[in-house]
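In the block that follows, a single chain appears as structure tokens, in the form predicted alone.
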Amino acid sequence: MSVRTLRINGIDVAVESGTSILAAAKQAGITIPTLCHLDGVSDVGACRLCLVEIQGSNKLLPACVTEVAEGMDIQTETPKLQEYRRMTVELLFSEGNHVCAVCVANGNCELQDMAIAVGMDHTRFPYRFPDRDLDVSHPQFGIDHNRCIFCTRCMRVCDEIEGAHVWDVAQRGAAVRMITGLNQPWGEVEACTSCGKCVEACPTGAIFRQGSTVAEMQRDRSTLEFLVTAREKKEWTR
């Protein structure tokens, strides 16, 4: 095993070769936000909340799909990273229609809690209310749409985890939409085996499961990593 050795906020740090700077840091104590990270499934930098800044780059980096290399001299909270980071949970809530008030997840939510974190009490872009639907066809779950902040998370578990890749990103643009099957209603879709995982692994209220109302979702994050470690340690009990 190679070990690189690197700073993260003035913190020399030494890990693993192939580590990414997202599990350093954590190893260090140091904690970088994230909304499209799962632990237990493969990262894919889609949010840009971990963005990072590497002495020698003029490029901001994000954290959980760059790995550490020897040297490296990271800073994760630096006034501009705070800024991009605010502006990015603004985009989100502006391209969305995220009514927390009316939502299954509200006090629950991942997103609801990152912009209470980067101090996000409105935002500067208008809102697009965007016209998109809801599938309630599925006997116990359903998705609304609007609350969807394409993170992948839902087809990420349900490829990688339950092996069943019902999920996946249709269309590009403003027009892009996570969808089921061929584009089919959720519930006509056969592979689905309705473990729930994807409700779960869902940071806001758009995968829901019916008959909950207003801030009623509660989530065990415990599953999945209870999955991922029984698969890789053979250890199936918790």
The other form holds:
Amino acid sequence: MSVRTLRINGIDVAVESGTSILAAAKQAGITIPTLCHLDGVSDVGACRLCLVEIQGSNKLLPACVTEVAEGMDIQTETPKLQEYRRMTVELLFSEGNHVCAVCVANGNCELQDMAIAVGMDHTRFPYRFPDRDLDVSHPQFGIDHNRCIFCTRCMRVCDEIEGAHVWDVAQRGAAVRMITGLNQPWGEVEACTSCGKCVEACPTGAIFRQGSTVAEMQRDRSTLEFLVTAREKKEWTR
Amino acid sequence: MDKIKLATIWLGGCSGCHMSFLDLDEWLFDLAAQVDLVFSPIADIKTYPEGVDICLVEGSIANEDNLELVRQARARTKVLISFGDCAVTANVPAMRNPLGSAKPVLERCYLELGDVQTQIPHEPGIVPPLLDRVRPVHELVPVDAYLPGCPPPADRIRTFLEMALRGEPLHLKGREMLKFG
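Having seen the form predicted alone, could you now give me the structure of the form predicted together with the partner chain?
Next comes the full complex, this chain leading.
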């Protein structure tokens, strides 16, 4: 095992080569805000909340998909980063139709938590109010595209943990949307095992259990964590 | 010293923020000792006065009357505060925006879902025409501070007003003070 030594927020850190900056910071007890990162599945750098400053580079780099290098000097909480993080959250709010007051995930939403964490009291960007639909064709679950932030966590848990690959990303730019199957109604996708991992993975109220009313949704992320680590720790009962 | 002139206005919203304001209960007596309520839906005053110190704006801007009142309030107020999620984000009233304009909304409400004598209301000077898009307050007039929440709980309103009365900077922090919804 080769080791890389670096500094994060002035703290000396030694980690295995190939480790991401996000994981290295975690080992050093430094929390970097994330939305699209989910322990146990691959990282894609979709949300851009984990951007960090690296001395010698004028680019801000996403900590989740940037590997550590020898001698790196990383800052995770500069005023510039805090400003960009707040802007990112504001853009997420103005880009979709996030109405906390009527959302199943109100009070249990990572986007809402992030808005509180970055101190967002309003968004300075004009709201887009896109026309997006809702799919409740699945007997147990539903997706409200108005609340989707395209973190693709649902896609990654379905593909990498459940192995069903029901979810995918279609279109691009402002027209981007999560689809099920080959853009079929979710209820018609035979590959779906109704395991509910996408429901557990979704950071907002976009994917929900049918019948949940406003602020009623509770998620148990430990289920996903258990599934991911159980393989490594051989915790299966048979 | 003159009392601080406080106003509250109610635009496109459910009045829940004003209900939450009334939830301040006996603290309202303490507040009344420090301010003069010069304009409010809970006081029978017809015109928005000049020289208002603080104004809480509940609701989004959904029709022409809302727009006129908020512009008047802005011109005559020192500190204009977006009060509640509708004012800050346009919130529930803006859920009609993806339909594109006022016309399909009115047709759906008054023609498609109407029972008898279906007609779209048209009374110039009495029924204010809807704007095509519901907008948060700060997209149309400059806003000095934001008090989110749907509605903001009474304790949050109290803490915020106390900060405003002391003339402190009105930047909120933490889950108790800042949460939307």
